[in-house]
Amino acid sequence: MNAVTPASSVRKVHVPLGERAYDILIGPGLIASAGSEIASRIKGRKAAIITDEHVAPLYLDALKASLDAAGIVSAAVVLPAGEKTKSFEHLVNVCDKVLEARVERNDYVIALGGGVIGDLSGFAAGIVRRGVRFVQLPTSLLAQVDSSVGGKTGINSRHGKNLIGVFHQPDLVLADTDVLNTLSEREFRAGYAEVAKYGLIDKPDFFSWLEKNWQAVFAGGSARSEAIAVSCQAKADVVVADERENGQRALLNLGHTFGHALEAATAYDSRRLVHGEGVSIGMVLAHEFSARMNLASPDDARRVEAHLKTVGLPTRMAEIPGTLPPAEVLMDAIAQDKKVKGGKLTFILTRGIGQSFVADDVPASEVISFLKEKHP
């Protein structure tokens, strides 16, 4: 569990990627100090900072106070928010901004905001003038402990989620624990998810913690820094060994194919579904079809699902509001979703809590007999 040790309170996660190597900063204070921080690492003394509608009325000014105080000069580009952001339309706006900004190699391109902004950002970031500098400022608690680690970058596509990106990795994290403070519960239940991810992947010790200390853990303070430092480690160190998820790095989707569907047959539609709540009925889904494939016991799927009902957490398809179609057309959205090699179907499964692997070929048969039980 000690997986950072704070030397303040603020604790660093270092991502050692060699000549892209980067900290990961956790703490309260981080977007007031975010202008030293960002200057004491990148040259650059130009930013875009690329924000949404939501969170610009809350943290814009003060970032913008930051670094004109370190002697940055910054243009804001304000998005709608909301997942249907990460698209075509958006991404060239954004890019025509950041050019407008005169931005050049050496500065940067700044995302504050979550899991959406961190995408869009980045995946501008990667491209304008064939890369710029990118600083993420993650706002939410799923954008901290996951989207904003790891340089996987992108838009949705009408075929599926997150299909058109490239890898960009950050120059610097910046993860604010204040700004968790002004979460709505669902949206920090839904950030929960990612946490919990990392214990069933390959962590049962931090499963077990998190059972026994979520509920200090959605109240903030040490508890909470913990979790999203453990989070953030394990992240980093499975990036580190398989940056472009040419093999282990695919762990980190554990509950995504199904969750991905399920997000693409509600259209992206927050009010229905969103990333996290996707991801958790999708865990669920990978352990309840793990135990059918006889790979696990059918009380891992039973203790994982107990868990995020506890939180809050939706952990069944009939849960999600509306009408879902029909199996066939998830299956259609889990065959186009990027996890899928040479037209074979890869699922991340597992044998026990904590003991998640990457399993190929798994049969198309097997998957839509499950979902077909499955569906509401």
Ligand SMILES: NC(=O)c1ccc[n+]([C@@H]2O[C@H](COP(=O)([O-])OP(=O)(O)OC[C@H]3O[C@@H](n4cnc5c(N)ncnc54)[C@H](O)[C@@H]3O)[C@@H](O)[C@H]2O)c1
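Note that the rigid core is defined as the largest set of C-alphas that superpose within 1.5 Å between two forms. Numbering follows the first chain given and starts at 1. If you're wondering where the values come from, they're calculated on a predicted model, not measured in any experiment. What changes on going to the form predicted in complex with this ligand:
- The Cα shift for Pro326 between these two forms, taken after rigid core superposition, is 2 angstroms or larger.
- In the core-superposed comparison between these two forms, Pro363 has its Cα shifted by at least 2 Å.
- Relative to the superposed rigid core, the position of the CA of Gln215 differs between these two forms by less than 2 Å.
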The other form holds:
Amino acid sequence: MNAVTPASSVRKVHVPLGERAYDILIGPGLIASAGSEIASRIKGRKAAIITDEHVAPLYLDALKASLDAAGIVSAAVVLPAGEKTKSFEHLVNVCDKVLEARVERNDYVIALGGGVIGDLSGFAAGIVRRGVRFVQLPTSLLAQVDSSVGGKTGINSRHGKNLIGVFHQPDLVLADTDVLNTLSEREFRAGYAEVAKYGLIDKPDFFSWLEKNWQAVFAGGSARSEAIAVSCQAKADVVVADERENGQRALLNLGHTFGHALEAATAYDSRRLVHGEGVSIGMVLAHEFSARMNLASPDDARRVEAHLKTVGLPTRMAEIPGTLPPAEVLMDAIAQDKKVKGGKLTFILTRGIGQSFVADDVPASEVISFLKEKHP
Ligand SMILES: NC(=O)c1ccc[n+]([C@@H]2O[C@H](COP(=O)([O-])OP(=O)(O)OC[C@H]3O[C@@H](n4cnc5c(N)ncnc54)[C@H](O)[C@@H]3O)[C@@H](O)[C@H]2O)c1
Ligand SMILES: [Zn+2]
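Next up, can you give the form predicted in complex with this ligand of this protein, since the form predicted on its own came first?
Following is the full complex, with the preceding chain placed first.
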């Protein structure tokens, strides 16, 4: 593992955000070449690496060796794994450690981990010294295709998820596709739900490609890199069009309104449901609801469900272990997630595979009767 690979097997997606533009490199062996990739792009020679207790034993030494070889001095902070780490307590600790490491404006915070580590470290990088450089080394599939790109950072509050944070774009994203081999199959599948999401938003050909090639994506190799690169490009396109989510960036929430309600209904208990699984069920519901509203054919909903089921993702609320609260409670969670104006909700609906759109006039009464049908 981590053999230095020929540059040709590394794909690049550029995110053209003017002064905040950056590259995303995707391919095998990128942890081993992280030092030289960073040193060739960013001036500073000091780094604070933020990682978690699952990822550190696997990849921290390799990253430090690569930084050492490039003349970059680094200090590392290893945090507990899991969503609870996105807290004020850990933010304070991380900010302290970044300052202790004497990271200056042109030096960097490196996030080595999944979305939890990325969101927390990005926030710290955005506020320490009013902003230091930030490098993402995403190690989960979800982080490689979604959270490491786009600059949203933050922590959770007792009022809800991701409510405190800043926009702070990374200066470089290195998605080493080899590290996904140590990710649990369940976490890999959960990230795959977000990959499929990009096809369902506006890339019907990509969705068809995934239907044919998903096994190769799961197996690794060039199909995996390809799927990640298409996903990063899709996310980058949306982010460039609407960096601060005033409009079209909301499309990235396809399946998430229902998904978030299910996550809340299971008290964010990852033994019952992880985010991507909620998104999988949510995307099927969004297609079924669109069919019910006569916007799309029910065949599309069946096709989406068939594919997600084939890869082993849950597609039905009944598959979530334990008892779910009644439809009214799920509806309350939806209403909290989305602003309800005059009995109308904003939802991502679809006219078919790859034809999603932002609908801001969805009657709450239709959503509740749909939920009652699905979850009597
Ligand atoms: N900023 C954004 O735009 C954005 C977008 C989507 C999600 N998110 C956030 O991302 C978080 C979820 O990210 P996640 O799914 O990566 O969760 P995570 O960071 O908790 O990682 C999942 C689990 O996998 C482990 N892990 C990660 N990489 C590994 C590897 N290579 N080998 C072995 N184990 C590994 C982690 O230690 C953890 O236990 C949520 O907090 C969510 O809010 C942010
Ligand atoms: Zn998501």
